[in-house]
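Encoded as structure tokens, the following chain is the form predicted on its own, with no partner shown.
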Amino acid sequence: MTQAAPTPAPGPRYTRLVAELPASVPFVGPEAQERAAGRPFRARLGANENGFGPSPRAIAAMAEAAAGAWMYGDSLSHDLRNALAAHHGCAPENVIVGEGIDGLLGNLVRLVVAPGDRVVTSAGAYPTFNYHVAGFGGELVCVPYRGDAEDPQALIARAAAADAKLVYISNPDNPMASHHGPQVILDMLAAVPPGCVMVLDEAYIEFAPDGTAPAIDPDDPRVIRMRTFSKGYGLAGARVGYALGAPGLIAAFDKIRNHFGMSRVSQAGALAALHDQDWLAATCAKVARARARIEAIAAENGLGALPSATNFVAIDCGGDGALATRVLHELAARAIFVRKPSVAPQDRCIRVSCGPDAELDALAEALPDALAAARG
């Protein structure tokens, strides 16, 4: 007598990969923390948003586009892609627009990483990239920071040894705000092993010293450069990122991307923001002043601030990761939202985003008591 097949358990039959993934997300947003605490933050200084806001032209363009929100956005982001190509001196075929750098990273990993493929990054670098690699079954190979900065030579050496499909570096870096000069990045690119693509995340490039961005041939198939409207342009909530790369790689995104992922409102806002470079320059000046203010607040409390080429500052709390975590929690108890690196020894720091004077005033008021409580 044949035995009946077992009845499947109710509910979805997840893939083995998904079933084995941890139930975690890269970041817990400030809104979730506010709901848990039952009150809003006085200072939102943890997500590296641009608290100085977007160009008024971008706001006006988005308001006008909102009346057409009943229509899908242009699936090719034609106007924005062409404007970005003109801005960067390349062809539209070198540009892909997507739902922030996070969305583009997810698509890139999906394009090239199969279960078991190796990907190289720095231990403690941007966790959302790691999240995508894990989600597609890739094997993450990490190298340590060197002197609170990513180590390009070590990344390339490990990529060659591991036969990696991708090697990731952010310049300037998150979470430490350090940066490398253009020749360092060009030397890294020259050494990319065959069959590997360098992912150059330049989310914070607008805040870096002039000349930080290297001159790279947009048709170079060894690299893809990630840029965003979330930071310098102040449009984090609009979710507009873009990548610059060789036409073949850019065209491959069309095989798997969400073709209607970009709303009309977001495209209009980004296009108007791109055309207001004066506002971007004024914002970068405000960020520079805010960096100096954060450094001064740290010094007033006997703490050291690491040099920053971004819109945030890493503050060394003078101990280990446990102390920095206590400082972070004590600041949150005083309604100040900041974040911190996750991997030692960088986890000895807290990371404070640049923001308007009122929010930095709140930080200056809360930090002495938070430090005392954390140390006590």
The other form holds:
Number of protein chains: 2
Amino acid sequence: MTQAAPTPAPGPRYTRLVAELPASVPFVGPEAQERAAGRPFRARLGANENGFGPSPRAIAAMAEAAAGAWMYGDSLSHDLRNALAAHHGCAPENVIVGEGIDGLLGNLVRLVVAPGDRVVTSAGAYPTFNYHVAGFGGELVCVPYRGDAEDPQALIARAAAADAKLVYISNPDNPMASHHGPQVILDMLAAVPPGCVMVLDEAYIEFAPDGTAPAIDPDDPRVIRMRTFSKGYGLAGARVGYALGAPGLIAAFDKIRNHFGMSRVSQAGALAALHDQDWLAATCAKVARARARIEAIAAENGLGALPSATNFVAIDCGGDGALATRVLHELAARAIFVRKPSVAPQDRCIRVSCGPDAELDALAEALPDALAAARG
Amino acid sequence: MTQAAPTPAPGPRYTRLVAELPASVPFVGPEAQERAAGRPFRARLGANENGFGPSPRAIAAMAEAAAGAWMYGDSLSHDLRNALAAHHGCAPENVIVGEGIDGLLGNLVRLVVAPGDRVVTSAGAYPTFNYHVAGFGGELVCVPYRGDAEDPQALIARAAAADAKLVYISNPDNPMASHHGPQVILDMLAAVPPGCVMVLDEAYIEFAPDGTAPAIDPDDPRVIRMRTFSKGYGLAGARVGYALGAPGLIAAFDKIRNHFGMSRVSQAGALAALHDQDWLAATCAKVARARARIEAIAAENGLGALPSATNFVAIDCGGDGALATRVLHELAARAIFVRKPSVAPQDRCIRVSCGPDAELDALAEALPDALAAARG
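Previous: the form predicted on its own; requested now: the form predicted in complex with another copy of the chain:
And the full complex, kicking off with our chain again.
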């Protein structure tokens, strides 16, 4: 005699994978923090946004495109894709445009990670990548930082040992702002195990010293590079990222991506931003000055700032993670939004984004009291 | 003696599911067709876009938001979500904002469909929904149209028989423009089997007769309603959709969605569009006039037009699917972009979107020759 299957309840039956996922989210946004606090931040320096703003040409292009927003965006992002290919000296077939690096990372994980598949990253590296890996049932294998930098050799060794499908590295690194020179990345690439793809997240590459980005054969099937208009180009809210990779991997995105997912207004803004390299260069100069200012503010407070190849600076609060967390909370209580690394010993730092003078003035004003309160 | 596993090739190892997915895409966009033809369309009447355009207030809001595009959008779309809840008389917890209905459908399928799970829809209904079902390994069970309308009773019966996780219906329907009254939808909802969610795609609801949308308890766990700013509000290129559903199902999206995926500019545009209900009403009046014009153009050519509760009209070409396909191609050769249903007998029609007079003039001019060429 067989037992009848129990009748399900009315409503959704989630997949087993979804049922087991936590309800936690990768980041609480600044607006949500402002609503909780009942007041706006004086300085928005926590999300590594680019407060120097996008090119006026990009702003104008978006404003002009708004009236045409009744049309879906081009599903191939043809003009932007071709411009990016020309910019990077590769073929359009090496480029996929997507809804920010976050969206592209989600699709990349979906392409290769089935439940139980392993993915290697650094402990304390990009939480949204980890969120996607968990979201598709992947098993995350974490390698510690080494001297406040990601450890390419250890990552590769772990990828080989774990038979990983993906190995992630950001260069320059978030959240520590460190970077490796091009040969280190090339050596890492040469050692990527068969069946594994190296995810080279270059979101911050425009801020790094010239020559940091290695010359990589765009048809190399072992690597996919992630780039974005969110950081150097100042268009985080437009949601435009792109990936550079071998044509086979790039084409695979077409099997699963949301083909009409790109905002038409954003496509226009990104294209105009790409064509204003002078603005990008001026932005990078402003960012370099802001980095120096943040370092000076840290020094005025007796704190060390880690070297930065990005648009943010990790400030060593001189204690453990608990102290740095208190500093972060005391800054938030003074309407200064920053974030911090999550894993020891990097969690001794707070992470401060570069921004215009007025915001750094607010930071400079608030930090002494915040430090005193955190210590007391 | 065990055999050693073969060494994988360098590069990605796709999941079994992805390896088996076809390379085909749901739609070829009009820009891609224009590039292939080497000339622009005279009339863009194929994607059910709203050529009457968004509210000037939405355009102004997007233009104003462009300068602030250096900031990520609010990950909760708080202001828009709350405005939508007020608009619909439900709680914010009943609303999730996403990157168009396409993006929301993808996430909904991901929440409940594991490989082999069954999903019921109508043969010839929305291809992008089917694309997502296939993309997560779901098994699509199709029910024929009945009298050029979706068949609620047959859909429910099939969902019960197949133990389906989702049953999809669009009301009004795409691609046939037919609609059911509210009681038919309520009767369908009452019969949804346990463990199944009814996906009520109301993308075109603003164009339907008053009272078409049924009053549904927003906390009912058996249904999720899909709405969009792409059609009535004329913001297809902004990529803003939303779903209305029970708080548990709405909250589940937070486990998997791209939290910072919304364009900040689009959030601003949608909010302004929602607050200009007069523009929406004026648009619907323009659409009604355009529907009548399309019906008249059909009649002038001896063709019948099906009744429409949407911003498009299905024109019966008076033959089989092959004839209608030839009409579509002959129209494209005359720079008129339309689409058509894919499944017999609905495929005897072409589907023409409403648009401004100039575009319908171009259609009226081209259709006689296109018909003659298609018949000859």
